[in-house]
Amino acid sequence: MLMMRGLEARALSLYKQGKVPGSFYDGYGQEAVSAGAAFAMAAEDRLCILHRDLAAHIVRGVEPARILAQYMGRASGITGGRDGNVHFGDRNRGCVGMVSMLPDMMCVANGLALAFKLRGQKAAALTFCGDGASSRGDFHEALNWAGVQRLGVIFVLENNQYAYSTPTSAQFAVDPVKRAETYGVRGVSVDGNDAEAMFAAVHEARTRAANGEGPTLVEAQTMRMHGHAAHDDMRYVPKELVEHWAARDPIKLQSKRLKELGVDLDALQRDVDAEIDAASQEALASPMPDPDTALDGVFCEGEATELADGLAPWSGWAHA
């Protein structure tokens, strides 16, 4: 959580710079709900992780140097300059990179539950998703489709309060999880500025995934704490609004318990800032990718190939 609220703080620093191309979208204050979730996931699953949910990337492994190389369009970024600062995702450590029209990575982690089960593997399928997200066709259908497959699925629903400028009064009359519980859908809703509360619900969700049990929509209730884009100044959102989750900000809910429990959190800050600053001149240090590259690797060249268990390996996790 630390080091994605830190990344995201240098990029946003680095964009106001003219080094991040294009607009920037973070997860201020929604830290929890993608470091709770990913840390409850096996090694065997797969996780199609959005703009705001960079934590997962993190605990799987993703290095913080190819992050701010990415959000840079630099060669060392994690697709080589090739999509957009916030669209990126490495297989080799499980993590399918992101779509903008949201929520259509659903759909996609439908397709990867689906494989697994013809496959016969006990393995699960994550994405995640907003609010605003919930009011279109493909949320639906995504939902209708894992619960008639009762595939082993879990849909992660941020309900961060708004989407872009429209309140959660305005986007639905039903709740969402009622509404996943309609299409034969598990739905439970949990507090996504709690860590732990996050990694219980995910893992809970992973099992019965996992075991054949269907599909969960896990509703986190959170708040975007900084504007749509780094474009957007919130201004639509009441102050008594911010001020009540400000008071609720998930890494003071987290330090409060690791403080109890003995943990040197200043140590762990130290050694955090210390990693973004190497990984920020590292990033900053790589250079940008050749033009006469830029079709490698964007299309199928060659026969296709699979592994024999057709998953792609992985293993270890980054600041267990």
Contents of the next structure:
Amino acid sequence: MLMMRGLEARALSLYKQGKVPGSFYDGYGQEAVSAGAAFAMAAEDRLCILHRDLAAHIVRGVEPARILAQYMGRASGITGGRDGNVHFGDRNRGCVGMVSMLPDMMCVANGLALAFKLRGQKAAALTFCGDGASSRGDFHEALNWAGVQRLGVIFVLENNQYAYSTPTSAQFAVDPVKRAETYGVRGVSVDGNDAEAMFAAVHEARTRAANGEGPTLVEAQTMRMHGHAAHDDMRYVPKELVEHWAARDPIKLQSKRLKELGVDLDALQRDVDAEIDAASQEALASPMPDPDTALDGVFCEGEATELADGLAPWSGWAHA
Amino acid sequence: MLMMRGLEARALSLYKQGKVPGSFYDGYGQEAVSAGAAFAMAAEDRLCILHRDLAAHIVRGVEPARILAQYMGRASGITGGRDGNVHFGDRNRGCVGMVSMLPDMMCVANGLALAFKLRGQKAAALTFCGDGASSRGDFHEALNWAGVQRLGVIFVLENNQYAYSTPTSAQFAVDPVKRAETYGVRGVSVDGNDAEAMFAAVHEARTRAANGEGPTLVEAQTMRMHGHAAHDDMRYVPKELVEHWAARDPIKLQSKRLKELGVDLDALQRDVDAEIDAASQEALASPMPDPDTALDGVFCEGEATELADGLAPWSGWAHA
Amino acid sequence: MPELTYLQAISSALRDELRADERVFLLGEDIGAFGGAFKVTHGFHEEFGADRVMDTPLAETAIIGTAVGAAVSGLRPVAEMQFADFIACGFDQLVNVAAKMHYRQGLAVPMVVRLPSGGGFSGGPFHSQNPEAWFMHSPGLKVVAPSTAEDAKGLLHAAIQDPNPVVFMEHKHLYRRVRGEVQDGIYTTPFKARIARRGENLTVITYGAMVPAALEATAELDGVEVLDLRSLTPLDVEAIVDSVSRCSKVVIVDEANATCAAGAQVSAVIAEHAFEMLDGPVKRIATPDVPIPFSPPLEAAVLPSVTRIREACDELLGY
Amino acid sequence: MPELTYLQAISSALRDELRADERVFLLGEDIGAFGGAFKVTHGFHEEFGADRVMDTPLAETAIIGTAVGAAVSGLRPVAEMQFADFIACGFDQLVNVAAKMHYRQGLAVPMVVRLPSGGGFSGGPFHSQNPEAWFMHSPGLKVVAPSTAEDAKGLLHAAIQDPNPVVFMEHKHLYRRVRGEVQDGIYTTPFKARIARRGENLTVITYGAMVPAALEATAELDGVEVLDLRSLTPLDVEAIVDSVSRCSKVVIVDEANATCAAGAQVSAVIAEHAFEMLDGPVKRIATPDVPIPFSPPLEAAVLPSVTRIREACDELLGY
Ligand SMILES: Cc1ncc(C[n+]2csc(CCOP(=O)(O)OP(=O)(O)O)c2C)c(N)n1
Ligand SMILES: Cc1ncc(C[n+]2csc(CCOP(=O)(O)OP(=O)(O)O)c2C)c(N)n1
Ligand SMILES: [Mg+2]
Ligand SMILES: [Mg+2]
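Mind pulling up the form predicted in complex with another copy of the chain next to the form predicted on its own we just looked at?
Shown next: the complete complex, the earlier chain at its head.
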């Protein structure tokens, strides 16, 4: 979480220096959702990670330098500059890069889970969906299919109160987590700012998924604490709402716990900062992609290589 | 209902004589659904009618001769031969012709209801959706939108146990009517073979819709008693299921009631048969469309004329 | 006459229509109080209220389908996709429901779908597309693509007043870069091509963001005509043939991916109907068949550039 | 060699792949016990079971999206749309998720989408479309369209073995009308054009159902070549230019709606790359830009007919 917050802060400052092209999205204040969820997944699991979920990439083992290079459109970024900042997934870490169209990846995640099922593998797929994206048909088709075929898939509904400027009250009349059971999907709602609660909920869902007990929709209740993207000052969000959630910052919450366990947080922060500094230097030293390669790779020419397993070095399943 | 059954039987025999091009779909055994529902709608209401719902067209006042001509691709059919058998709606009767893609018309029906709302008109829109089509994203987007904007729309979920060869068990894990309330939509389930129950449920839904009390999903439990289309012998349907529902034929059911009320059913049947004979002759006498007109009307050239009201001569709202 | 940007011209057309015709209403994601992702509807919410500048759920299929229902009811919906790319999510409702309705059922569907399109600012594969050819290949849709502020307003008025579904391609890269004098009040621009610059030695046929690029590329060349198509469906075949007949040499420029693009259709029209007037091959400049990459050097390598247009013209002039 | 119908050839390819490669599985509506709307998978359910011949919910978006997920996991999904027309409902997943994945992420998506397409049997506006041009205009998809039983099998094998998403256009009207000798077992047909009949006075360039129509139309004409494209993406530009160079006159035939169709692209390629070889305008025959009407006299009036092809050839031969 610290790494996510630090990396995004760094990326934002690079953005302000004009070093990150396009626009810039972050998950400030929501770090616990993706960190907690990804921690609960094993190396052999598969993930489709969205735009507020950078921590999941980090947990999978994607190197910070490659993430910053990705933001800056450098050759050493995960997509080599082909796709924009958060639109990536490291296929060598079991991740499928998201598309902009939300929440298309829910259907893809079903396919990942279906592959496990058809091969008799005990593993699971995880993806995310925003409160806004829950209004789209793909949400429904994916949940219905997962329910009827009892796929080992976990959908994290990241309810951060807003979809761009649209509050949930204009998005749905009833919280979509309520829909889960009407698809034959287990539905649970957790505090998305509590990393351990997220971990526990997804860990349980993952156990069930891998054991053939079907899909789960985990609602993570949280708040988008920054604007939709860097250009958005989110003046449409009531101040009290921001204050309410600011007091519930996920990193503060987790820091308190760790302190009680005797963890040296200052040292941790120093380590993270040092890693980010190094990553930043490495990324800045990476060249821009060669324009002569712009047309390469529209088609796969050789053998199709499938997704590889993640590193998931801190996974709750690492020793399972 | 008698008229629907008679017309479809006639159309099927015309099909077997090679007079109906393409394929042939009917709603045999489901007549009460569309008859009951359409009776509950007022002339100023709007409908998008599907492929098992011929009775709704009849209730709106579409002439039997034009329906048979439609099946045969004649110039005097509702679409003048441009579209196939059940893909029609008489815009002069407040109906929008369905597209093949199911259940796209649910979104269109929302638009019809939205127009009423924006204009402050007390009226409602009605459309249908099959058990199979409920799996598509349009179902979800339409229900969610109707719920959040509290549109005056009624969706009849025509659960006839099959989608082509696919039984509901392969379509969903939980009956979709259960989803209604998770969208903020009222959900009710009725015996779709009971015309009066259908009427009552839709009548109530229509009252609420017109009064700004929001949308309703009415599940009509019924059975598709014929194959998906004329070519399908539906050998995939267990015999007992067919027998069970055959005993619950909606026309038999209603006939019994009418008999008790002293209605002369034989006379009614004779009237209907005579009307169908006349309609059939008229339709057969209608010419095929002129090939020179094949390219006309891709675009509207003059003023756009909007939907007109239906006749709805027997509507429960005729004297309301 | 006031000078407006391309974006302001679009806003102005929407505002004037909302004021003049109570049947007109707008719907889309974040277009209400927020004023839209590009601020096209900035301030509209205050003037016209939430019913006529309607924030919708994040649901492109429903946006198009709802607009169809409202349109056949006699309203005049103008739907916005936040980016043109997202129309893929409402594709079926547009090409199957809206487009075919009048031919099939004799029922007019007077609606407009606004598609902020095009690349040039590191939008990446999902915020840079030019999908107009999909809609040119979908009978029943009209497709227009203004290149100037004046036409942006005039074509949008015409689109809203048209009794058919019109896909309105507004190029994001022109929003604030292009400005010009724009007539006050409501006026309509016909769905016909316009000669952006007259010439007699070669004609560059193009539309949208490639019009300023073509004008720039050929500014110093001798007698190069630039034909701005403005409307892609209907396509102004007469103007194309006329221009080719006078100039005998043609370069077609398209920002969209090359295969089966608008430019391919223009080329086919010329090869069939103006073959005898041709004094050289029909050259095409377009984005190759590749998703639009994000990183600036890659994006610059694939989008048609002023230089590439210029080189093609030079080459053909020397033919 | 056994004689198979076009439909049997498709079945045979699917069966052979399912037997040879355990990664291959099929998914679609009613393809399991029922054997599919056109009976392409008749008997498969018994041999391969419900997991490998998978009945899906009625959900085209999910069918494509699920196939993508399975493909990147190392499986080889072959998805069926019940009719090609319904691909509009899964359009976004196909053009945005499947098509762009390899370019964006270096992740291959080896999947096939089978699209039973085309008109000629009163299918009406929603069961008769030829949507291949939409996919030719979507970078990252391959598009093939066989016209013979032999190619139907060979191209389908090649499509399933290809590491990319391939749109397989199978023309419904050929299903049982076309038959021919088909090699036993697995063989692949390259994504290249084939000369269906050699000639030197004029070439008819076409694909799919229009190949037999073109052969019939020109059977009695002197020296008319018929080039069967077979693959639309990649398009065999070399074969096109070669054929045009040898014949100097071209008629392009397309069953799809004319504007921005495959035929427009072929014409544009010729106008750019074979202009000097041309001895007359590049003629196009296609369905005009109209939804396909249901009633037989209307449908016959819009689809390209043997007579129309013949007349165009006659006219051009006399040019
Ligand atoms: C299909 C689609 N339509 C529109 C957009 C443009 N868009 C990008 S993010 C966003 C809001 C998403 O809200 P939500 O799903 O709640 O996710 P959040 O950003 O709040 O995490 C919108 C409208 C999109 N990405 N995809
Ligand atoms: C989007 C879409 N996909 C596929 C089809 C082909 N199709 C026509 S009817 C049908 C079954 C529909 O089942 P259901 O919705 O239950 O309606 P029913 O026919 O049983 O009334 C199918 C698959 C279609 N019409 N639309
Ligand atoms: Mg949100
Ligand atoms: Mg059904």
